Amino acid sequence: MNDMSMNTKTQVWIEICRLEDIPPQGARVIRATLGCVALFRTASDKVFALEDRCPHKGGPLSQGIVHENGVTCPLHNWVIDLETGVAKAPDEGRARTFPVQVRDGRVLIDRALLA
């Protein structure tokens, strides 16, 4: 893990993995101070970070099916929007989201998640 200070007054970005470490339309989990965070990679190589917990019954979203910009929870098929963390209607609830960047094939998160 390389420390990569990039800018901003409040965020320090650190490399957590390479893009290819996350399978297309798949996920990887990291342990953070706030709990487990799932890093999702879409078919178009967008990466999103959400708490690894469905707002319905706490199912592991990282084991769900990634499609377009959503993930379907493996327990009860709730669909969670990867950009907002909001469950798609008619379901209600929200998974927490976290800032993530991809630069030069590296996936970066805010260091505060790991402090």
The other form holds:
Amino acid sequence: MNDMSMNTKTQVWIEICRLEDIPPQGARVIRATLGCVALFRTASDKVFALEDRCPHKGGPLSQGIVHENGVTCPLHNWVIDLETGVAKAPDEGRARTFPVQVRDGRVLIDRALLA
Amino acid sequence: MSQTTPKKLVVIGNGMAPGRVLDHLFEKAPGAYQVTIFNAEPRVNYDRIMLSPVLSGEKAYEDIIIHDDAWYETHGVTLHKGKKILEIDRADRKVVADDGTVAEYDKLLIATGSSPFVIPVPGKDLAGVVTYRDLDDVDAMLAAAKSGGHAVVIGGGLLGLEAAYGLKRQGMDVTVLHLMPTLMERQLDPSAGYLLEKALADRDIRIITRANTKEITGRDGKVAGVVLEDGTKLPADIVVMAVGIRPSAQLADDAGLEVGRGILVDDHLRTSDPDILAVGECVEHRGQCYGLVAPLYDMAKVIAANLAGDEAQEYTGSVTATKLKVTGIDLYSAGDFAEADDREEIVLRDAAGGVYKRLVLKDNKIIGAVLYGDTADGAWFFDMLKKGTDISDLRDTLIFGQAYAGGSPLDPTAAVAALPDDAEICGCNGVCKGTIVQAITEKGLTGVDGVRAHTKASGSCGTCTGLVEQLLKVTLGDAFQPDAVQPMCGCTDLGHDDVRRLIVAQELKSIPAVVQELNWKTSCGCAKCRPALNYYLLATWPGEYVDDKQSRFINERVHANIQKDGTYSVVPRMWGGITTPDELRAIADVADKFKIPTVKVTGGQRIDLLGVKKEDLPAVWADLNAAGMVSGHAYGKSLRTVKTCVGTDWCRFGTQDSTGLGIKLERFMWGSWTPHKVKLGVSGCPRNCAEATCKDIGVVCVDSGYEIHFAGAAGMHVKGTELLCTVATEAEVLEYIGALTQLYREQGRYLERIYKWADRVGLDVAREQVVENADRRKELNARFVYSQKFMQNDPWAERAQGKDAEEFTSFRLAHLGKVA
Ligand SMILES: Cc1cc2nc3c(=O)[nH]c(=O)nc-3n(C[C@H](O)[C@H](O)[C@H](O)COP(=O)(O)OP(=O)(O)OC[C@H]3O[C@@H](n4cnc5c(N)ncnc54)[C@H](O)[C@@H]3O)c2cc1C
Ligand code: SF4
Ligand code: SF4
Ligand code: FES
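Moving from the form predicted on its own to the form predicted together with its partner chain:
So here's everything in the complex, that chain up top.
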């Protein structure tokens, strides 16, 4: 139901930072009302936004090592897929993901999801 | 005494062939001979075929020694290094060396090898024109390569190409001149030669075929260039002649022995004088002279048996196969593949994959094989070639190799399992499958190292290591633990040691370079290999490599320990565990100011401030820096703490100033990155209040000086240290510990503690290199000291001043809001 309403509502994209503000293979954190969101940038300059909480014991994913399209949690080395938020088997769990886009070198997220 | 006195065996030449003869002889008939060896080269017996890896930097001379000085001593062998025999006096049964040394013999073994051929062009005697035969040649090439410049290699055969590759690796600009249209034309057909030429061109080695050298030009007696018949001029700072070899038979000829191209021998390897035997490249047997080791090793077995009194064994000749030892180029050739009317061939080409295979058949038997790009089936083809197996039934699928020969693809171990017992696995050492399997079962071997030690298989050029592993797998099933080949992580098949070796050899200086050149399976590595690579690069290229902070675990990236709730803890350095009221006040102030919830004393005598918010870290460090404190590296794979007792300053038992020494050690070693954490302890007397004997490195002061201990642990495993040695002065303590740490830095695998490293390589390695060999110790320590020049910067100060500022700040949504 959420998905449906989202499609009908116009999304409001807000600029968070420039692409170069996030180190390649690194992350920056957005403090939002609902909690922290981690913005990841991969080696190939793809950007992903995930809830900054590991599904295992809440580790700050933004502090992990970014490799390919995944991040290794700094607390107990779970590997989380940046695209889907899903933990790599045999671990089970999922971190929330948020829509994000890069336009003209600017990183944009949907304000509705953070407000 | 009832024993007969040993007979006198004199050996001329100390190359690979006689080395192997003696190995067999001492095993079969220990004590039967009193052996004396003369070697024109001033050194012990080493693996000549490994000179190419030494030249390219993939091995060191020490790695290729076959018999070290201790071996000669153990077997009572007199070795005259650097003495060349000038005369064989058959009448008096003695030999005379160039310095006048004389030795009498009952049996004489000539093993003078061969001499490189030098083409008689003008300029051949200029300084800088070298051949490629022994370690001196390699040293000359390495010396020339130091200053860069141009190298011209004359000869595009096996040796020439290996020399070219080595010189290229050493940073020279390399051109190979080859007279024939095809490289290695004696082993390759034009197609394989073309692929090889392309692969070398990809490595930036210039190849000129049909190149006829006219003259070598010089300046001030030194080589300056090469001129070809067609007028082409090439600049050259060094010219390597690798155009062929000829058996060294002059000495035998002068002594009146029968000589053809080489010294003529019969099937017992006897020359025309029955008391004089000959072995190796210097002989001619049934019209053949050989230039590879496998035949000499076959000869060695027979000679040793004969010398031991077993006359039944005979040498009947060898068929040889060739492999090129250039990293990344797979090339195998065996037998005869000249075209003729009575021959057929089967060819497989995969242009995109860079694979080319060709089998030459005669009367339904394989008589020649050339494999390029995929050489896995070399042993299988070679086996059928040697045995003259009729391949009619296999013909349709033969070229696809053994895996397909049964009709359906089998797994690679099945292919090895199907090999007959007498199939040769290691060509260099002539070891067949049966011997290896027997050694594995009888000696209970579980890894490649063991097989290497007991059978010598895969011990020389190493290209058969994969086959040996498969044999272990086949023989042991699940019990096989591929210890020696545990890959670093899922991104590569290479183990830690290989990766480190290749980083040095190929001068790889960044993570992307490693990932690219060593064929990583992922685009840029993973969380397991990247921190390891970052460390290896940092340790290998001090002052040059730029640290990759994204490849560091968070603790090292932000120089603080991450805790379970995502906050951090910081530990200021307290040199040797000493602090002052001012420092304590500053710590207390920081704790108040930043509302740090916990202040704890650690097991290593330092103070830990726990629960600091990440964004507060730079300010906390600034305050601690202001009070004169720097980071304690309590978070790193690096030197952590040096724990001390109070020693002579206060203690009634103290024999030395343990606190002072602890401080000196910590000041000397702080900041150094290591494969894993390193903790030290210094105790003032054997009561050992600093618990120095369960540390990575410990010092226990005694009346006469300092006991240095190492390889202890008090983590998940508790382990007492081992004694390294006792020294007399503090200066020695620093030098020995610097050297030991550097050895660990260079050999330890990432995340391997000192005790595990010592366990793996053996405690003696540390003792030999750090204690017994003073030169080596000084070298190691010098490298440690050099790398410390770049390491002793306080990471806190840098960050308090703004380095990596973005790491510590986040975006607050309230401040954002520009609508796109
Ligand atoms: C760079 C290089 C790479 C090679 N790669 C391979 C390979 O990959 N595979 C392979 O199978 N083979 C290879 N070979 C060939 C292999 O090394 C030789 O076949 C083998 O070493 C020959 O052994 P030998 O004992 O007959 O002679 P050598 O090992 O040449 O030993 C001869 C020794 O005799 C000494 N000597 C000579 N005359 C006298 C004298 N009058 N008095 C005292 N001492 C004397 C010489 O100084 C020398 O040390 C390579 C050779 C070289 C040079
Ligand atoms: S180790 Fe010896 S010198 Fe040090 S405090 Fe203990 S008793 Fe004293
Ligand atoms: S022993 Fe070390 S790792 Fe374990 S809980 Fe204590 S501090 Fe943490
Ligand atoms: S909290 Fe992320 S792996 Fe445990």
